[in-house]
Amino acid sequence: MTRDEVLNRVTGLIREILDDETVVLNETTSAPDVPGWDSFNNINLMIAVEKAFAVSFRAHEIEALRNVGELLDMIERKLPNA
């Protein structure tokens, strides 16, 4: 999976769990400069990344998160295929 189709795919995950069609992220994205992106949609989405892409996030690494790109890292490094 190239890199481009994991942040499609998170894309689409923030949209649906925002219900916002209009919702473009990229590497240097944080939760602050999207529209209701808060504590509980963070969570939900991170539940959704790790069903989405079969991987496990320990609780400190979610909390390093400071961007949409370090959450890609963080799914590539983890991919059953990495």
Given for the second form:
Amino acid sequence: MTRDEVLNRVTGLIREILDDETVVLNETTSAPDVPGWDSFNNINLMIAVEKAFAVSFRAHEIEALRNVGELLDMIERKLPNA
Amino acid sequence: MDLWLPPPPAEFRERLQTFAAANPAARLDGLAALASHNLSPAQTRLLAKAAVEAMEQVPADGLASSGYVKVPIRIMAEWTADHLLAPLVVAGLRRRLLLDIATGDYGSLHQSLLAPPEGQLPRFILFLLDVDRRLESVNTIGDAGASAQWVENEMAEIDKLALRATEHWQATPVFHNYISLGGNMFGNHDTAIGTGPAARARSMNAALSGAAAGGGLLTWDLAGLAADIGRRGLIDARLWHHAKMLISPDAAALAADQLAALLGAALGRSRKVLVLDLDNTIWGGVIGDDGIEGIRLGQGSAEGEAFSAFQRYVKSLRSRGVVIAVASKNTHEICTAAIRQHPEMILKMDDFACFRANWDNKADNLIDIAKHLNLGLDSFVFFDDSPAERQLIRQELPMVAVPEAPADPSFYIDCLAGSHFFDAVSLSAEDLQRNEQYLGNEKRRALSNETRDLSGFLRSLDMTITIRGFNGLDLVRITQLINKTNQFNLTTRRYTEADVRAFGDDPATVVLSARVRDKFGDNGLISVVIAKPVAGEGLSIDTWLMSCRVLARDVEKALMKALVDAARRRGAGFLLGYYAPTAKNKMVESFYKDQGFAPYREAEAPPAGATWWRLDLTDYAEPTIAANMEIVE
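Would you mind giving the form predicted together with its partner chain, to go alongside the form predicted alone above?
Starting with the chain above, the whole complex follows.
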């Protein structure tokens, strides 16, 4: 899976969670940039990402994330044969 | 983790939009149909949003007639429950409960409860306690006294909260039970050794169950759900530490459905009738093709054992008061012969209150069974292995609950139990006898076909109607009847056990109940009347309801006579009656007229069509009653 494909899937997930088809994510997007992406929806996103990519995150990893790029890094690190 | 429901329709979003334009009741019907699917979290949120909008559009008096009931709930939480709200609204909608949820301030339990309630009082207060912090607040290992003391203190706090909810808010308190996140200190013998946090959680849950049995509170059995799906599936420790989410979003739909079922049961909205298919539902194979030797049931095959287990489960449901019926596309004689002759058959013909094996459309058969049993289709659960039949019933009779039966019969019990359609908050003597009573009805009907005139028929039954004033032993049954009787119910007012006890203890209020027995059996306590004093030396009938099992048996005449007597003893000169129409109680529209009351006035307050009636006791003409009447003071 390319990084763009990962980004696209994550974008799809956050659009579904926020019920907003206009959300566009890039490497530097962070939660405060996106209306509705609060701490509650952040947890929803983490759970959706875990399911969609069949990976699992540790509590401190979720806490440490600062932007979408770091989320993509984390997903890629955990994907098999990345 | 999935509910026992079909996958959502592909055109979910389109359907959500379609209903937006419909009138409020039609919109709720459309949304309720969507709610009966296994929705994704995102779909659940969208549906909950639409449902809350639709609820706001429904006028206050326009709900009852459409079969929906608005239920205000207050949540007082020590843990994060935001993610439960949408699943809870959807689970409520699935049961035609319009849950109107308000959340208190996070964490400040006693303070929230102290604040004077504004506006409408909630029907339920849901307490979400931080059971982890509470269990870990002390270390009692090796000290049984301290362990017991902790349970006692904890229970004292719960009693205090429950009492405040009941007395100051007139709400029924709901507590989930205790689960320990890491408190098993000794492994297999943790309970045997005791005194650890997990052992304390179990003692605490026993104490909570005791309080629930006493009627003081409701328990949301999260520990049971954890045992069913796995504790780690229910509680994700990461999300607990990260966000104080006790219930993982993955399990939110299941937990919310379980909670909505509890609230529904407390409101008397649980289902009453299980309608079963036969082929591949209670035995393996097709009786018409495979014959009695060919069907799979009982020992000899895994499939046969699974069907036996399911039959045993159904039989247990029957013994706790669920009415069992059959709707099968089959030749009647072939099925009855199989049930009578198959040596491994656990369900017998006498277990079915109604048996329809024919080649008619199943929707028509269900309508016919409802008529026959005198029960509404919205109290039905339909269980059938055929996806086509399930689809048909969902489309034709959307008020019937249709769980998605799994392909493997080994999971039928899990499906039916996990759907929570028959949840109960108490068990009465009448529940235990219900099926005998319906069976007695069958025999009475046979007799009535032989006897032409009604009074001759009634006399041939050798009926005794026993009427008594309020008695604490009847409290559970009276409250149960008040909360679940829909058809023969003049005012459809719902009361808690505490309310009923208060009426019973008030010497000015008349509380009467009636029992009927005849030569076919005892029907138990089947009718309740509550009348309160009004100005001008009269009694106003607050509640008059009766189980439809005893329609046209002169019970109402006997009760009216007893009420008139009681009114006269209190020096009253007249009775007032009030009829409030709902979607279901049209059968009693002319009740007061038939009892000799005169129209008094139109009601000013909703619902539309409500009427007041008056009977001057001097005008009361004593009727002939085709039964022996016993009055117990």
